[in-house]
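In the block that follows, a single chain appears as structure tokens, in the form predicted alone.
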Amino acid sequence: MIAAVGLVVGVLAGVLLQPEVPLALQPYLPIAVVAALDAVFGGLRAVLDGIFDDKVFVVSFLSNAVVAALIVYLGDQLGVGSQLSTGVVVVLGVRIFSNAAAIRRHLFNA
């Protein structure tokens, strides 16, 4: 319940005031983001599953969010950032739906 409303509160934050992203870091905002939506939904499956764990969920959150942004920052430098954000959105596309899946199967029995 706490990640349902933290992510309510965050998304209302962000709408209303409407924080500017410095230039440098646009780039990464979008893989954080993605990042951030698989520890959600991995969350969501535990808590249906019947084992969350609030410090388990906060760490994934964070490191999640910071290793897919390292990575792209290494693609950046390495000159294959483009390629490495193809990468890391699918493996975490992957996981995303694997999550959602497994969420429908527990609310629809299916």
The other form holds:
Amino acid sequence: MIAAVGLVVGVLAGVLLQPEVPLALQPYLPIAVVAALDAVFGGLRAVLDGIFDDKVFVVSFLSNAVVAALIVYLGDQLGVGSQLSTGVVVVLGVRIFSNAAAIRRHLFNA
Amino acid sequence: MSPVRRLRRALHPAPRPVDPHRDPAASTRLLTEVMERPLDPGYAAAARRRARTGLPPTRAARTATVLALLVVGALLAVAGVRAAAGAPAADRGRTQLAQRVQDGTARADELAARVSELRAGNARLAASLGGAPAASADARASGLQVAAAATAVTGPGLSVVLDDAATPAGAPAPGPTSGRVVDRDVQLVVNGLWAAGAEAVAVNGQRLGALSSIRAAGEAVLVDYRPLTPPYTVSAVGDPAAMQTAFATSVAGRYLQVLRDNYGLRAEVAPADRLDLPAARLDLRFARAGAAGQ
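Form predicted alone done; form predicted together with the partner chain now:
Every component of the complex follows; first up is the chain already shown.
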């Protein structure tokens, strides 16, 4: 419950404060969003499975974001940034979809 | 075995027998894993560990989760706001272009400032040298214009007035040129003034340049093919005192004295505070400017 409140407060803070994203970090924003969504859906599914663990959630969120940003940064340096971004988005997108499917099965038994 | 056959064998090896125990879907195992087990296996491991130890989640871990979710929410919000504000990719390109424009402008300003700084340094150095070689191109060009008599000049100087000897009315002239100012007299006076340090010379308002001539036609003195009438006023711009001294002691000065004493010619040398000399006529029909060596 308090976790959901934290999420809502975060959204409100982002909308109201509108923090300026530094120019150097802007290319990583979409990737960071996808990585964060992956962690959130994974955590949600774990909650529904009854095996949620705070430490695993935090670590997976942070490592997801860092590794995704690292891959994109590396791709940018090598000149294949858009391709690597696509790869990251595909992998994380597939995970999000199947986690969402598991959540759907839990919630709607369908 | 010949080398050719060995090479051929190496290039076309015999097909290997298929391993019967090999998983036919091994190449797609990664995809299958991604699809089948998207959940972090860490959750299951942590659940097993918790079940074994029976410890409740700590408060710090709960706080970390809330903080992480806070960050996730803020991230989503910022991304959403940015997406709503405009296409992020186009925005990024425009921002980068604007950044480049700003960088280029700043660099151009910097270079312009440096140019003026260096110019000022050059001017300072030229001033400290104080010599003609270091003078600026403009000053040099105007100096050349004055020296070439291409421009009117003004300044202090010396004026020498020559006039024929006063002949008593009715008395016959002793000779055709006796008592008259001839072209040779004017030439000598002009040369004497140049030698005395004149910077610009004119005869009866005819500025003398590099192309000027002083000659005679009959009894008239011609400067640049224009006949002049006496008295002849030779105006020279320069240091009046220094020129007067130098002129008086020169050959021309002594010659004038002889003319005055022996032939009664009237010659007056007087300093002037301000002389206005026009530009000389410079009609070039054949000569063209060209770099040395061409």
